[in-house]
Amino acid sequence: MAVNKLTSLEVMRAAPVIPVIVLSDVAQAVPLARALVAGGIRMLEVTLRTPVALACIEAIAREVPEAVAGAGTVRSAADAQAAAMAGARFAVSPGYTSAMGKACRELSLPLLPGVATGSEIMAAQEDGYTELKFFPAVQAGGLAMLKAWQGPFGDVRFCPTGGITRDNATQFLGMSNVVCVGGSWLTPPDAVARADWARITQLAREAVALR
C-alpha cells in the first residue's frame, strides 16, 4: 500500500464538487472516472453502498492514475482498512466514531467524518479532525446552521452533503466554513446506465466552473 501523503484539504480543495458515486456494475467504474477526470473533477468518492464498490475503486486506483479514487460511507474501522487495501486515498464517513478515525490516521487515509450536530463536530476535533462533512445538509439544517456555527466552530472547515444540486451549491459554497459540498448530480444514474461519459464530463466541468 503506497503512503498516502493527501490531507483531508487538499481533498476539499482540489475542485469545489465531490461527486457522490454509487455503481453497481464494475465496467462502469474506469470510464465514468475518466470521463469526471476530463471535466476537471479528480477527487472521486465511491461510495461503499454496492457490492462492487469495492472492486470498483480498485479498477479506477489501478487504470486511472490521474483520478484520486476514495472510499463514502465507511462506517467502520473494517470498511476503511478494507477501502485502503482496495486502493482509496480518502474516506468520507456519514458519522463518526473514534475508532473509525483511529483507524484512518492508523491508515494514512484522510478522512471527512460526517457530523450533524455541535457534539459530533467537538467529538471529532477531540480526534484531530477539523475538515468535516456536514451530513445530511440540507435536512439538518444547511445554510443557517453553518451559519450558526461560524461562531463556535470558526477554526471547522466543511463539506456539505446532502439535498446538495446544482441549484443550491453555490448558495453553499458561498459560506465562509465551506470548502466544497458533495452531490451526487454529476453522476446521474441514467447517464451512467446508458454509458453518456459526455454528458458526464460536461456536468464536471459545470461544477468545476462553480467555484
Ligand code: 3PG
The other form holds:
Amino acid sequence: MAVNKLTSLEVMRAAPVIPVIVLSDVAQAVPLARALVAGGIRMLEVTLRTPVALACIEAIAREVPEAVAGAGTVRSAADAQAAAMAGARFAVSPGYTSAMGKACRELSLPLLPGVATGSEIMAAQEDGYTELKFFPAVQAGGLAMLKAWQGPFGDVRFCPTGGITRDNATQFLGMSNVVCVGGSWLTPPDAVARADWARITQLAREAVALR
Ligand code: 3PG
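Please could you give me the other form, the form predicted in complex with this ligand, since above is the form predicted on its own?
Full complex below, order starting with the chain above.
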C-alpha cells in the first residue's frame, strides 16, 4: 500500500480537471497515464467499473511514478479497501455513506464524497468532509445549485462532475466554491481504443489551460 500524505484539497488543487477514466484493458493503463501526465494532469481517477480497474490502478502506481492513481466509483468500505490495496492514493465516490467514509479514514485514503443534496452535504460534513464531489453536477442543478449552496454551505468546496465538458468547464471553474471539475472528456473511448495517446495529451493540455 502506498504511503499517503495527500489531502483531499491537494487532490482537487493539482489541476483544473480530474479525468474520470474507464478502462477495459489493463494494457491501456500505463500509456494512458503517461499521456495525461505529458499534458500536465497527474491526478487520475480510475473508476471501479470494469473487471480490470484494480489491475489498472496497480499498473499505474507501479510504472508511472509521476502520476497519482486514485479510484473512482468507490461505493463501499470493501471498494475502498481494495482500492488502497491496489495502490490508489485517493478515492472518489458517487454518493456517501458513513461506513465508506470511516473505511477511507482508517486507510488514510483521502476521499471526495459524492453529494447532490443539502442532507448529503450535512452527512459528509458530520464526518469531517468539507471537500466534496457534486455528482451528477449538471443533471442535479449545475451552476444554479452551486450558487444556492454558497449561502448555507459557504465552508464547502466542490468538484462538480457529471455533464461537465470542455465547453462548460470554465463556467464551473469560475464559481467561488469550485476548486476543480471532474469529467470523462479527456479520455474519449475511441481515442483510448485506438491508442491515440497524442490526442489525449492534447486534451489534457487544453484542460490545464482552463485555469
Ligand atoms: C461518471 O461518473 O461517469 C462521471 O461523472 C463522468 O461523467 P461525464 O461522462 O459526464 O464526464
